[in-house]
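One chain comes next, on its own, written as C-alpha cells: the form predicted on its own.
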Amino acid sequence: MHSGMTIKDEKLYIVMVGLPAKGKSTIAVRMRDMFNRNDVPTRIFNNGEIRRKYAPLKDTWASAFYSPENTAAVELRKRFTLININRAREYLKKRGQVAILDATNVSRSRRQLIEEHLQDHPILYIECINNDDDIVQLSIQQKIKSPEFAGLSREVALREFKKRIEYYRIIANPLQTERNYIVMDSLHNKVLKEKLHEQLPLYSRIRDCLVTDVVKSLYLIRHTETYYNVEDRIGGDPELTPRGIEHAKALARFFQKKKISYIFTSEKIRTIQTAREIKSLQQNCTIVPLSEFNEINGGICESMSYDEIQRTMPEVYSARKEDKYNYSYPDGEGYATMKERIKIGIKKAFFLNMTPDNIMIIGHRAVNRMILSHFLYRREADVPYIYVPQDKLYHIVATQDRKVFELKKFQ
C-alpha cells in the first residue's frame, strides 16, 4: 500500500493476455468473485461481449473477421476495445477498485493502446498459457456452442475458430517490455514468470488467487452398481445392473433442481451410464469423459474377484495388503502411480468450469479416494481406506474463504 492511502483508495487495471481457449475468462471470473467476496468492487470488461452486441453475428463467426489483413475489421475491433477501455476507466472513477479487461491483447500494439488510454492507475498484465492439447480442444468445443456459431455445422465452426486462433498467433508478442506482469500456466495454476516495476495494490491477493484451486461446488459420486460389483470383481468395463440404473435415476431426481454444467466421468461405460441418467433431467449439461479418471488398472488381475486373487496369486494378495498405497498390480497400477494422472484430471475439470453452476465428477472407488485425498490431505497409508459408498455422495466447496466437505444421501 502506498504511503497515506487506504485499501479503498487504491485502484488497479488487470489486463488479461493470451490466445483464445487458454483460460483467460476462467481466471478473470475467479479474481472477480474473490475480490467481490472481500468487498473490493470489481468488474470484468469483456471485448467479446461488446463485439457480439455491436457487430452482426453473421460477420463475426468467420475467421476472416480476425485476419490482420482485414483492415476494416481490425479498425472495428479497435473501436470495440476503446469502448471497453472507456468503460473500465469510468468504473474506476466511481466506486470500482479493480477493472479486468478480458480479451486476447496478444499484440504489443494493442497493449500500447491500452497504456495510452489508461494512465490514471497502475496496470497489471496476466498472460495465460496452456499447452495441454486435450483441454484446449475441450475449451474450443465449448466456445463453438456460443450464439456466434448458431446454424453452422460443428465441422465448419471448429475450422473457423481454429483459424481465428492462428490469426491471433501471427500478431502475438510475448510480455516483455510491460512494467508489471505475470505469466501463468492456467491449467496447473502455476506462476511461470513475473515482473514488477512498482508496488501494486492487492498484488498478494491476486497472486494467491492465481495459484489456488477454486471449487465453487463439486459433487463427487461413485458410479452405481455394476455386474462386477455384484460378483466382487475388479476393473473391467461392466455395465450397470437394473438396480444400478434405478439408483442412477434416483441421482438424476436428486439433482433435477440443481443446475449441473459439466459431468466429468471416466471412459468406462459404468460412469457414463450413470452420467447419462443425471443429464437426462438437466438442461445444457455436458458429459466429458476423461482418461485421467479411469479406474485403477488391475493388470494381470483385471476382472478377477478378490477371492480368486487370494487363491491363485497369494503373493500378489499379500504384497498388496502389506502396502496398499504403494503397491502396483503386475502389469498394472497402484494408488501411488495414479496420483499424477488424477491430479491432472482434477485440474482439467476445474479449468473448464468458469460458470457459477455445480460440477460433478462420477468416478470409481480408487479414483474417488485419490480425488478426496486431494482435499483431505490424508496420510498415504490411509488413502486406500477412505469411505466411498455407492449410495451416498460427497459435496465439496474449496475457495480462499470457504471450505465445505460433506457426505450426503441421495435417496
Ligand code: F6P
The other form holds:
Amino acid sequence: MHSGMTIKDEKLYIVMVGLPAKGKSTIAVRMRDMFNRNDVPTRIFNNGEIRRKYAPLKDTWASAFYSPENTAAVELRKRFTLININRAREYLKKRGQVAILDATNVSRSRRQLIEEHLQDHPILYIECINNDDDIVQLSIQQKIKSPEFAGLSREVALREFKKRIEYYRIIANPLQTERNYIVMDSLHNKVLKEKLHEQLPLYSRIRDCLVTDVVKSLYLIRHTETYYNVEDRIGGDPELTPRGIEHAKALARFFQKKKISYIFTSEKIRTIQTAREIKSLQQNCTIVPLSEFNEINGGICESMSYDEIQRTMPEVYSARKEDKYNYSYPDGEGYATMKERIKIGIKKAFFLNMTPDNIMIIGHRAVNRMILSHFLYRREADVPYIYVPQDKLYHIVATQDRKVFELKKFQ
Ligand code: F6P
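Alright, leaving the form predicted on its own aside, put up the form predicted together with ligand F6P.
The complete assembly is shown below, putting the previous chain first.
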C-alpha cells in the first residue's frame, strides 16, 4: 500500500502552454530526452499529431479551422485534446511516469478541461514565452514546411499560419489560478515566474533541464579555405578556393551517413558555400543563415591583410595585440562586443533545431572561438587564441550529465 502511494506520487503531468511557434515542442523533447536518459519513462502527447492523423481531409492548414467562432472545428479540436488526455492518463496508469501534453493550451477553459480529466496526479504547466521577432519568423518559416502546408504557396501558408496565431491570441489567458506553473523565456532558457502550490515530484530535475543549454551533438565547423585566407586578409565576403571546395566536399562525405536537418551559417558566402556542399549529400537539410554568426567586423581594417594593418596602422595592430579580447577595431567589433550576439545565435540555433541531436554550425575563426568559449571554460584573454583550424571540426556534447569535446579530422 505504502509503496504504491510512493509510485503514484512520483508521477506527473506536464502541460505545455504557449502560442504556436514559441518553442514548446523543443522544450518538451528536451525534457523527455532528459527523463528517458535517467530511466524516468516519459512520453509526449502532441495535439498537432492527432489533428494531422485524424483530420487529414479537414484543411487544418487553413486559419478558419482555428477560429473561436468555428464551432464545428472547436468541437473537433476538443475531441483531439480528449484523445491525448486519455492516452496520457492511460500511460501514467501503466509504466509511464511523466506525460507531457504538448499543445497550445492557452485558454483557461482548455486547461480546466485538462484538470477535470486528469485528477490522479499533479499537473505542472510550463508556459513558453519568446518575443524575439527573428526567432518567431524563422520558426514560422520552418512550420510552414510541414506536410500540413504541402501544395500551398509560401505566401498563403505564411498568411494562414500567422492568422492561426492571432486566433489563439484572442482566446489566451495568462496562467494565474493554476496550482503549479513555470513561465519561461524559451529562447534564453530563463525562468521568468514560478508558482508551486505543492511539492512536485522531479521538480528540481525539470527546472534544471529548462535552464540548461543541452546539446547531444554539436558539430562546430569553420568554413573551408577562401581567396582571402590564401592572402591572409580579414573579413570581407570572399568565395571558397578550389581547395576550399574540395575540403567542403570532404566534409559532406564525412556527414553523409549522419542526419543533419539544419545547418546554421553566417550570412557570408564562404560559410553558405561550405554548407551547400554538405547539404548536397543530405536528404532533408535546410541552411539557415544567421547574422549573429557573421565574422568579427574588422571596421576600417576589413579586407586588409595582417601585414598591411601592421604597416599602415601600427597603432591598431599593437593595441589589438596588447588586449585582443577587449580591443575593438575602429568602426568595427572586438571579441568582447561580439559576445552577446554570439550567445543569441547559439540560442537561436538550439531553438530552431528542435532536437538536441546533430546541430551543425558553420562559422568563422573568431565566431567559433566565441562559440567554443560558451561551452568550454577559458580565461577571456585566452579566447582569441583558441585553435580553430580549417581541416578539422569540433564535436561537442553538453548535457546535464555529460560533457565531451573532440577535435576531429574529417578527411
Ligand atoms: O582570417 C580569417 C578571419 O576569420 C578574419 O576574417 C577575422 O578577422 C580573423 O580571422 C579573426 O581572427 P583573429 O582575431 O585572430 O584576427
